[in-house]
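This document opens with one chain alone, in C-alpha cells, the form predicted on its own.
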Amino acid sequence: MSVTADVLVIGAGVLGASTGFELARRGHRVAVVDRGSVSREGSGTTAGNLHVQAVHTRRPGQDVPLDARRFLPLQKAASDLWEAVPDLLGIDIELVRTGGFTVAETAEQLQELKLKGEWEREFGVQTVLMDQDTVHDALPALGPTVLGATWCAEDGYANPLLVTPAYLNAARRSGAQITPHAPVTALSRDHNGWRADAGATQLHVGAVVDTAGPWLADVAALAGVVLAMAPLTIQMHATTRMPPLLRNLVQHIGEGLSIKQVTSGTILIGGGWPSGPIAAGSRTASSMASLMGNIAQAVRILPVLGQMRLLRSWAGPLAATPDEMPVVGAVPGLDDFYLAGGTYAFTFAPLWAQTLADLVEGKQPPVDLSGLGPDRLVIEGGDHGQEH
C-alpha cells in the first residue's frame, strides 16, 4: 500500500501522539506509525509526573548530572501548556495539580534546595522553602530523617495510560492516519522528501519526525544519521489500593525518588532506579537490587509505606542522552528530518509537540532550544539519507 502525506511521525508514544495531533490540527496530512502496540513501551510505563519545580540532578546509577537550572524554563512552559490539554483532547486524562514536596535529608541537600529556589524565582516557578518543623506540620507522615523541603503547588501528574491514547484519538479525528505494528525498515530520499517502508506500507512524505523513544537512534540511523544515544530501562513499583493517605507528590532533591497516590488508591513509587538491559521482543525484567533500594528509600521518607503490600513492579525503556538532557530539533544537513526525545519526555510532551510543529512549519519555536539540538549527538560518518 502506498500513502502520501506531508509529515511522517515515527513512534506513537506520548511524543509522537502529541506531535501527530498538533500537526494534524494545524491542517497537515499526517501519518503516525509505530513498531508495535501504541503506548506499550516508555509512554505506557512512566509515572506520568508533571515536574514543575526543579528536579534532582541524578537518578541512581547515572554518571552525569543533568542541568536542572536549564530545565526550569522548559518545565514552566510545558506546565502552562498542560492546562489546556484536557479541553483540547476532549477527555478527562486525570490531570491533577496535587502540589509537590521536594525533600532533603542532609545539610548539603538543604543548600541544594536553597539554590534551586533562587533558580525557580528567576524563571517564575513559585516554590516555598520549608524548615523541618514546617514541612512535618504540612505532611506529618514524613519520616524523621527529612530536614526540610520545598513546596510547589503546581506539581502534579496525569494518567499516562489515558494521555497517549487520547492524543492519538484526537489526532485521528483531525485527519491523521495512525498505523501500529508497522516498524520502519527503510528511509531514503525521494524527490523533494522521503520514502519510508513501514510494515506493509510505503510512504512518500515531505518531512520525517523521529519520536521513537528508546529507538530514536535506530530510526535516525535509517536516514544515515548516527547519534550518540543508548536506551536504558528504569522501573516503577505499585502498592495495593489504600484509603486516601497521600495527597501530594513527594520527591527527593538528592536521590531518585517519586511517590504519589493516584486516583485508584494505589501508591506509585519510582524515581529512575535502573532495571536490566532492554530485552528485544519481550518485557524487560525488574532489578531486585533496585526494587529493594527504591522501596527502602521510600519507607525511610514515608515510614507508613512499610505497612503496605507491594502489588507489582515493572520496567520501562527510556531514551537517554550522554548529557542527560532532552534532544529536540532538526538534524544538521537534513532540514526536513526532525527528532525529539530524552529525559522527562512525558512532562515535556505538549511543549515538544508544539516545538516540532513550529519547526516543520518554519516558525520560531516557543522556547529557546540552545544546547538541546541533535547536533551535539551526531557522530560524523553517516550518509544522511541516500537518494532513492
Contents of the next structure:
Amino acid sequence: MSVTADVLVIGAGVLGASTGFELARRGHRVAVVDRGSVSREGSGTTAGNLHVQAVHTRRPGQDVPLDARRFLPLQKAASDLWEAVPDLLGIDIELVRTGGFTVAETAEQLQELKLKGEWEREFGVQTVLMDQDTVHDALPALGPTVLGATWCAEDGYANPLLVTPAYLNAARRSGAQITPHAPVTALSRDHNGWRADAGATQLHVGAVVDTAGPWLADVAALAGVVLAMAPLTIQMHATTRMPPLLRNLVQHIGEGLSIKQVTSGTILIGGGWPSGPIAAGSRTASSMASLMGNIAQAVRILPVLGQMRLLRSWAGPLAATPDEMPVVGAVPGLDDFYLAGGTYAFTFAPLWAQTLADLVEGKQPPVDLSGLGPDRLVIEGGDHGQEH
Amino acid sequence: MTSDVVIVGAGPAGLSAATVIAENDRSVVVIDEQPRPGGQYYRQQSAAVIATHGVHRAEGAALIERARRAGVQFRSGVSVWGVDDDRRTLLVSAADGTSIRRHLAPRIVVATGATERALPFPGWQLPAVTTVGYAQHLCAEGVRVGARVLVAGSGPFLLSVACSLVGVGVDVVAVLEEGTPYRPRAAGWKVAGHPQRLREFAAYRARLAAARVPVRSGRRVVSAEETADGLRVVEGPTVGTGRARQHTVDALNVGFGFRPQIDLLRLLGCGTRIDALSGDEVAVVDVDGATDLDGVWAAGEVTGIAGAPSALAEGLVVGAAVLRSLGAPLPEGLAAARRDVSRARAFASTLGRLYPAPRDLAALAAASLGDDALVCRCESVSAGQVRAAQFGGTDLQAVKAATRAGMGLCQGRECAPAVSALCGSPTAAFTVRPPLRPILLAAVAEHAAQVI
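Can you swap the form predicted on its own for the form predicted in complex with its partner chain?
Every component of the complex follows; first up is the chain already shown.
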C-alpha cells in the first residue's frame, strides 16, 4: 500500500499520539505508525504522574542528576496545557489535580526543598513549604521519618492507559491514519520530502516526526543520524484495590519515589527504580531488588501501606538521554525531521505535541527549547539519507 | 532454609519425587500452598472431617506418611510468590502473604500442578456457578453443593464429579458434555489398550446410569441467571440448531479440564512450549524432566495434563534424575516408572483426542458470548469491551492494557483462555510478574531490611 501524507509520526505512544492529534486538528494529513501495538512501551507502563512542582533529581542508580530548575518552566507550561486535555479528547482520562507532597527526611533534603521553592517562585509555580507538624497535620498517614514537605495543589495524575488511546481516537476523528504493527525499516530523503517503509506500507510525506520512545535513536539512525541515547528500564508496583485512603501524589525530594491511589482504588508505587535489562520485542523482567527497595521506602514514608497487598509489578522502558533531560527539536542536518523524547514524556506530552506541530509549521514553539535540542546528542551523521 | 533439593508442590508428582529422594538419604523440603500435603488430587481433609466421613483417597494419605517416614520436610501453608534476581532463590511467604522467607537450594523441582480451566458464558460470575473441582472438594468433605445440580463443560472429570455428587446424595439433573466423546470411533479403540482406565470410566458411566443421571453429549450451557426459584440454566446444542432446555437448579458446576500452572517456571526463566493438542503452554523438559535451566526439573501436570498416575510416575523419574545429579545410585522401579509415564501420556493423548481441544472450546465460548457478557470477572470487563479494544488487535497484553481484562486479583488466571480467544490470539498468555500471590507490603519491607 502506498500513502501520501503531510507528516509521518513514528511511534504511537503518548508523544506520537498527542502530536498526531495536534497536527491533525490543525488540518495536516497525518499518518501515525508504530512498530507494535499502540501505547505499549513507556507510555503503557508509566506511572502517569503530572509533575508540576520541581522533581527530584536522581532515580536509584542514575549517574547524572537532571537539571530540576531547567524543568520548571516546561512543567508550568505543560501543566497549563493539561487543563484543556480532557475537553479536547472528549472522554474521562481519570485526570485528577488533587495536589502533591514532596517529602524530605533529612536536614539536607529540607534545604533542597527550600532551594526548589525559590526556583518555583521564579517560574510561577505555586508551592507551600511545610514543617514537620504542618505536613503531618496535612497528611497524618505520613511516617515519623518525614521532617517536612512541599505541597503543590497543581500536582496530579491521569490514567496513561486511557490518555494515549484517547489521543489516537481524537487524532483519527480529525482524519489521522493510525497503523499499529508497522515498523519503519527505511527512511530516505527525496526532492520534496521523505520516503518511509512502514510494515506493508510505503509512505511519501513532507515531514517526519520521530516519537519512537525507547527506539527514537534507532529511527533517527535510519535517517542517517546517530544519537547518544539508550533506553533504560524502570519498574512499577500496584496493590490490590482499596477503599479511598490517599487523595494526593506523594513524592520524595531525595529519592526516586511516587505513591498515589488511582481511580480503580489501586495504589501505585514507583519512582524510577531499575528493572531487568531490555530485550528487543519482549518485556523486561521485574527486579526483586527494586521491588523490595521501592516497597520498603514507600512503607517507611506511608506506614499504612504496610497493611496493603502487592498485586503486581511491571517494567517498561524509559527513553533516557545521557544528561537525563528531554530532547525535542529539529535534527541538525536533516530537513523536515523533528523528534521529541526523553524523561518525563508523559507530563510533557501536550507541550511537546504543540512544540512539534509548531516546528513542522515553521512557527515559534511555545517554550524556550535552548539546551534541549537533539544537537547535543548527535554522535555522527546529520547529512541526508540516501537519495532515491 | 537450605536443603539438597526443594520441591514446589506436594501433589502426586511432588510427593513421589520427594519420597524417592529422601529414601535415598538426600535432604528435601516440599513447599506447598495448602494447609496439608496432597495437592488437589490427594487433598487431605481435616481430622474432624476424617472422623465423620472417613479418609478420601487413602492411597494419598499413605504416600504422605511414607514421605514423612523417609524424612521429607513439608512446609505447608506457604506460597512461593517470587524468585530473587539470582533466578534461583525462592521467595516464600505464609499463605496469607506475611512473613517472607528465602529458600535457596541447588536443585529445584517444580511440581505446581494445574488449575481448572474456566470458560465464560452469560451468568458464569453468579455465586451458584462453581467449578467442578470445587464441587468435588465439597463432596470429599461430605458437603452437598446443592440439592439439585447441573454438571456441564467438557472432559472425563465431569463424570467423576457427577459420581461424587451422586455419592453424597445430590440430585444431578444432567451432565452436559460439549463434545461427543462417547460415540465409538477409531481413536476410542486405543483407549481399550488401557483396561484399568477403561474400567474406571465404565464404572462412572454405570454409576450415573444407575442413578438415572443423563449424560448428554454435544450440549452446552447457553446461559445462567438467578431467579426466585433458583438458578435458571439454559442448555443448547454445541453446534447447529437443536432444542433448548431449561433447568432450575441450586448450583451449576462447570469444568473444561485443567491448565498447567507454569507461572513459577516462567518466573524462573524456564523454556516453555505450546502443546499441540491442548494449545496450553507447558514446560519444555527432557525424558528425565530436566528443564533448560541447570538444576531445575519439572514433574507432573506442568509438563502437560496427564492425570495423577502419570504425575506419580514422573515424580519418580525426576527424583531419580535429581539423585543422579547428587551422585546417588539409581533407585528401584525407575524402568517401570518410565514405562508408566509413557503409557499414561499415551492414554492422556488418546483421551485428549476424544474430547474437543481446549482451544476450540475457548474459541466457541468466546464466539458465543454476547457483548454484555462478562469475560474478566475481577475487573468486570465485558466481551464487548475486549472486542472494541480498537488498537489492540491480537496483542493480548495490549488488550489487557486497553480494557483492564486480566489486571485483577486473579491476575488473569481465570479469564486468560477466554480473553486470548476473544482477541484472536488463542495461545497467548498474560506476562507473568512477581508477586505470584498477593503479598503484604509490610512483609516485603521487613524482608528488605534484612537482605538489602
